[in-house]
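There is one chain below, alone, in structure tokens, taken in the form predicted in complex with the partner chain.
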Amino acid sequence: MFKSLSGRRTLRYVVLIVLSLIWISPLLAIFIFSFAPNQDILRMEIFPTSFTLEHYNTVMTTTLRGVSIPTSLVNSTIIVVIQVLGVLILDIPAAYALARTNFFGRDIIFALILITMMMPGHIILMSLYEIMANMSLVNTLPGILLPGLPRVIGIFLLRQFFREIPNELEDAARLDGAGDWQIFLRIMVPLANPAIATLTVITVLYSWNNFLWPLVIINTPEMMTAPIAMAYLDSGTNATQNYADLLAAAFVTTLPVIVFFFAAQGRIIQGISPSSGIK
């Protein structure tokens, strides 16, 4: 069965085009029909018959069942920013201490952190909810974001990176009279920039897409993050209602993450590839 090289290449393109269209078809469909009149959806048109911005206008300027999509985007953004900053501020020094200093209890502490990585988030769902209730943090922004701060994955990623920095750098700095803090802040943290960037990217995605915990801890529309707002709107929408509004809301809440994906694709891949040691 001889196939010419260019024939093979054409075949590969055809397969790739067909499959990738199937892969993005749900997103494409949401995008296209978010500009269509609702009757097109009810009449099951395969392509929209006309173009309208009405749904985007509705979504951006009114509340749907008490949910304001712009508010949910603001909530999500605040949570992402604070969680990313918090994770970096907590994880970078801790990972450095575990990687490059000696102190009593270091290995036990690291083992304990490692053990929690084997545990699904579900084990703490009930107890964490109760702790938050006791602290009166149910349905508040701190209640949503605090449990996301001790990210174990960052400890792993950064510890590995800090361990691989050669000792000679540190020794040379010490000879020049640099102290512990200077070495950490002026030499090690800048060197760890690639790992810090990867951690930032995976934390943004984790934070934006977190579903189970916000679902449990939020109970009013104005506190909802974007994904929870979508789940709430979806649960109350059926075929006879204005389905196109739902699609426009879905696209508006997804656009930030799509833009972020294209901007940070390389880092996302690095964060997942086994060679960089993260799962």
Partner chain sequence: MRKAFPYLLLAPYLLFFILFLGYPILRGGYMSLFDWGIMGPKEFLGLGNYIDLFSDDRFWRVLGNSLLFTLLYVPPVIIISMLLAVLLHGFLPGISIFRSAFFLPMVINVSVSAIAIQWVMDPQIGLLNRFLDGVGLPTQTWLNQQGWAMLVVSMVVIWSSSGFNIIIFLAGLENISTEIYEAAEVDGSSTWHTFLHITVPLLRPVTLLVAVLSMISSLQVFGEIFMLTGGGPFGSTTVLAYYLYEQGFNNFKFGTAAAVGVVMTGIIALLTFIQFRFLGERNA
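The form predicted in complex with the partner chain done, now the form predicted on its own:
Coming up is the bare chain, nothing alongside it.
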């Protein structure tokens, strides 16, 4: 019996290791060949014949086809920070009101919010663009940011979490003399920290990787975000294009997300764990 269990465990580890290698191999290839001479990539060498930091120096100090990778990283960082703050400021009170307060039309409003979540994003692209154009926000950071505020998935996620908090906690706080804002800020929001952390992670990943809307609303290299800059560089048809530079740019624009993932992986696991709910 023990041999059988050991065999299953070994097989499980082997499968997980193989799957991990398959998933991580593209990123490893980008990282390794970003240090390789361009000729190695053109010859499709299995492993670089030499290593150099020249491509990273080029990416970080010069413009490629008029696009500056550092500028695109700054643009993406600004968008991520503002969108995370905006989503938390707007979604938390909205979700709390929909979960814990009674007012006329609450369920209808929540149903309408859910309907917007079901709609494919590309359906409303033209309408959004017209609105931004009428507000003179085309090719501006507010034009990129505003349609992402608030996040419907955040309202849905936090509302479900707030509904699980026992009413006895709120009743006890009222008996102690706490007002509505004190209950919200000092009891409900701290209890919802796992869900808030999960929403933060989702928003960071969505904002950094968002491609379609910035592609529509941006029309100059100076305003490009990291994904748009990479797509623009990758679309070049020049026969002398330096692919090693592209790989270095790809890794540089991916690195912030990788660092964020490792820094926040504990919160991610805590947020999706069933034990993170209120018992």
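By rigid core we mean the largest C-alpha set that fits within 1.5 Å across both forms. Positions refer to the first chain, counted from 1. Please read these numbers as outputs of a predicted model, since none were measured by experiment.
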TODO: Could you check how much the CA of residue 17 shifts between these two forms after a rigid core fit, in angstrom?
DONE: 3.5
